[in-house]
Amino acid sequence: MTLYQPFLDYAIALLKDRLQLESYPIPEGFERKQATVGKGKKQEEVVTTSYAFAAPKIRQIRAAHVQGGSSLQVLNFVIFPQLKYDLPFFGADLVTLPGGHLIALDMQPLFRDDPAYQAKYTEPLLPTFKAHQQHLPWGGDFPEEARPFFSPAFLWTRPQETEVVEDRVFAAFCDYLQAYLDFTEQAQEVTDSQYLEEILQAQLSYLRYRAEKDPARGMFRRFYGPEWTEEYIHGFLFDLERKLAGVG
């Protein structure tokens, strides 16, 4: 069993109890790829295999998650809402590297600056956050460019050990999971053209950023070659552009 499995496992069976969950497209060759790295007894196999599921409110749901022995766990896990709500992302990056565990999770924002939309969205979550930011300190600092795309309520952490990890940054995911939910429950189908535009810009510009500043690029590109990647990051991981494009 590795470090993340029991995320994946309890956001999938979650996620199957709460939404009427649907397959959604895994473009080929992207659903398992597999690499061996390192030498000698430093030889390791990296397996990266991805998810992907669609629901009634939810345009994409999908996971990548990377097992590369102890010193590499990643779970990238990201919800998509469709464009005729106003929903945000849910967004958690679980990565373990040799150097430790970085830990960020949170329910980014179409628009961070407009109260309404954060008494909405964020101000319901704070609660939750505060209860679990006591255990799980603030990260230090990330780039200033990322601001926009994160609420109030963004858990950043860099737990030392992994017992925190497996006990609190998993209770942190399924409360802010289930919140997430419950949000996905209520939201009401957006019919105003121009908050319909105003969404769809905010989408676009919340996926070009993570596509453009993918920090996995660079890991992704070591183990499988830089044309896999930037396929999997633009036809798989952010597709939107291509699906309004009427492509894969």
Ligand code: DBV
The other form holds:
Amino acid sequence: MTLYQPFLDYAIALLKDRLQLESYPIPEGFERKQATVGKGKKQEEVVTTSYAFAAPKIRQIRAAHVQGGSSLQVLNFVIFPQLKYDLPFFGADLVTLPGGHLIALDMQPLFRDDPAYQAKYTEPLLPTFKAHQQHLPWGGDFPEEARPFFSPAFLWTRPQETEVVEDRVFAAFCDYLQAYLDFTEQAQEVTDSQYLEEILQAQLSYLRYRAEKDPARGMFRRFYGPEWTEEYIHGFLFDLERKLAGVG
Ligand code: DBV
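Now that you have shown the form predicted alone, what about the form predicted together with 15,16-dihydrobiliverdin?
Below is the whole assembly, all chains and molecules, this chain first.
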């Protein structure tokens, strides 16, 4: 059992329990990708598996799970709501590299600086955030340009110990996902055309930022080549623009 498998198992079980999950297409060749990396005794198989679902109110739930031995494990898990809801994104970036663990967990807001939006989607999460933050101190340097996409309940931490990931990060992940599903349950369809347009623009700017700045791009290019990587990013991980254009 690799480090992030229990996170994935928990998430899928909870989603099945609380949502009417539907399948969501994964482009051919992206469900599972494998490469042998390194030389001699350091050789490792790096396997990337993808998961995707849709549900009422949810456009896409998708996960990328990278397994390459004890010093290379990644689970990137994002929920993209449908464009007629003002729900935030659920975003988890759980990364283990030779240098250690790097954890980003948040409900990423559509409108970071709107007090009404914050009151609706961030304030209810603050007690949960504070409870976990005590055990998961701020992870330090963080790209300034990414700031608009994170909420004040952003958990950003670099634990030294794997046990912290297994216990504290796991507990935070479960609580954030539960809270996200509570928000989803309560979400009402937006009908105001101006607000709908703002939602669309906010979704697009989030998506473009993530696709353009994907911190996994270098790693994927090294393992699987540039062509596979760009197709994976734009055709699966961050596919909204393709879907809106009606291709793929
Ligand atoms: N990150 C992704 C996807 C990944 C992934 C789709 C499938 O968005 C993995 C894989 N994240 C990943 C890897 C690293 C990071 C780092 C492999 C390590 C990169 C490296 O050190 O080589 C949050 N993830 C990071 C970092 C941040 C995040 C801030 C540190 C990057 C840096 O310091 O430049 N999650 C990330 C992020 C957003 C988010 C920037 C923006 C909205 O949701």
